[in-house]
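One chain is shown next in structure tokens, namely the form predicted on its own.
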Amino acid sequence: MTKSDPSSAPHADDKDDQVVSQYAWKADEYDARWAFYIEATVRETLRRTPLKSGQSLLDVGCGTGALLRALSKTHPDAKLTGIDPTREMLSLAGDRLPERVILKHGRAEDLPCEDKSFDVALSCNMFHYLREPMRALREFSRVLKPGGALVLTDWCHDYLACKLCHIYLSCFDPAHFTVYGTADCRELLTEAGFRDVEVERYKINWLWGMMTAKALSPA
């Protein structure tokens, strides 16, 4: 597992900028190119998101807004906010989402949100890009209300396909950082002070495996 000291590095370095640049030029074709992957991860994340009527939710790394679109239909009275570091993705999200959904430009390591302002915070297929995972988790904790829920869906290093993909991307994709397994994810969340940590892994097809972690912020 890769860990970072949040006091030892800035929140954005060359690698972070490469992630943003990569998704900026992918924005227009992203949804069509990765339709099955997006649909599957949105579906599995929705099943595991404990959002109640009238509650507030923050989607970090919201991209083109696929998860927020689904949430706006299943929870029409929820207060939804999305954050992403790529302005091109946010622009597409803004065109596709209801006006009541708030979109902000920002990074997971430095969320542009007030303390204790959300009942649920989540991210989908974003966490493996972060160079400073602990810093991001502390930001999640900061913006969650006491006892608020954190939901993280991401690739799972426990599966062979993800291990091989990680090796390939580490060699050929400068924007790639790491892939976590269930034990790594549980350790990170516990170290960041989250309670009642649960990490579930599952396959979305015969080859590719994902995981969703759920936890509660400190009371």
Ligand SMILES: C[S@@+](CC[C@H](N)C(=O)[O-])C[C@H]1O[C@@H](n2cnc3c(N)ncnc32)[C@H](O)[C@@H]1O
The other form holds:
Amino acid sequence: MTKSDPSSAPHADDKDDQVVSQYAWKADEYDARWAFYIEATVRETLRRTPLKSGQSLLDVGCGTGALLRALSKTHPDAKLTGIDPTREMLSLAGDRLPERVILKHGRAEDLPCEDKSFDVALSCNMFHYLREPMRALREFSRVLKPGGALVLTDWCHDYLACKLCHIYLSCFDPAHFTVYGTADCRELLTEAGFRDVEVERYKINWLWGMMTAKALSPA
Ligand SMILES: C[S@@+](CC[C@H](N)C(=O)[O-])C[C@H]1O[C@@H](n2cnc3c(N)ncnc32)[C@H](O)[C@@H]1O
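Please give the corresponding structure for the form predicted in complex with the named molecule, as opposed to the form predicted on its own shown earlier.
Next comes the full complex, this chain leading.
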């Protein structure tokens, strides 16, 4: 397997996308600036990811590839794919990941993947950016094999720090969209047809609260 070319044709939405513009601008400093946060959220996500030997996994919004890097060491025989709409983030991921990890330019709302092609689909620190979360969840469901596992890690609105951050970002950051709580997350996944939905919330330090949702795709 080889990496795809992150400089292939641009997505039609790119030029209008505030999130992509921000990450394109911040890509070079992303890993150093958010080192603690990336390390903690990748660790918590992987702890809850049911990937078995030889299985396939899709990381949507893979960014600079921290989670795929960790998985490529712990699961050398897994078939790993990362997708991200920000070419600058994807290019850094390409520099850091082994050749066997496939990287594709694309978005959660329109995944460039075959139906029923992954055992596990996950997303870490990305879901709150999606303007059309239900469309993305239907895409996750489409690309998962029947009974495949979905794992989503994101900020959690149940915590005061995230509530305050949401209010601040809503006023000052045009890329910001929303922050979900555990109940919203459970409701969205259930509405999208996922089953055995579990949402667990936790803190990664004294202040910041996250949640990880786990669910199975419709059989
Ligand atoms: C906070 S970074 C997280 C990167 C990585 N998952 C991590 O935890 O370090 C958010 C990532 O989501 C990507 N992203 C933004 N909008 C997206 C979309 N619609 N579909 C998929 N990824 C998206 C951004 O380009 C960025 O790389």
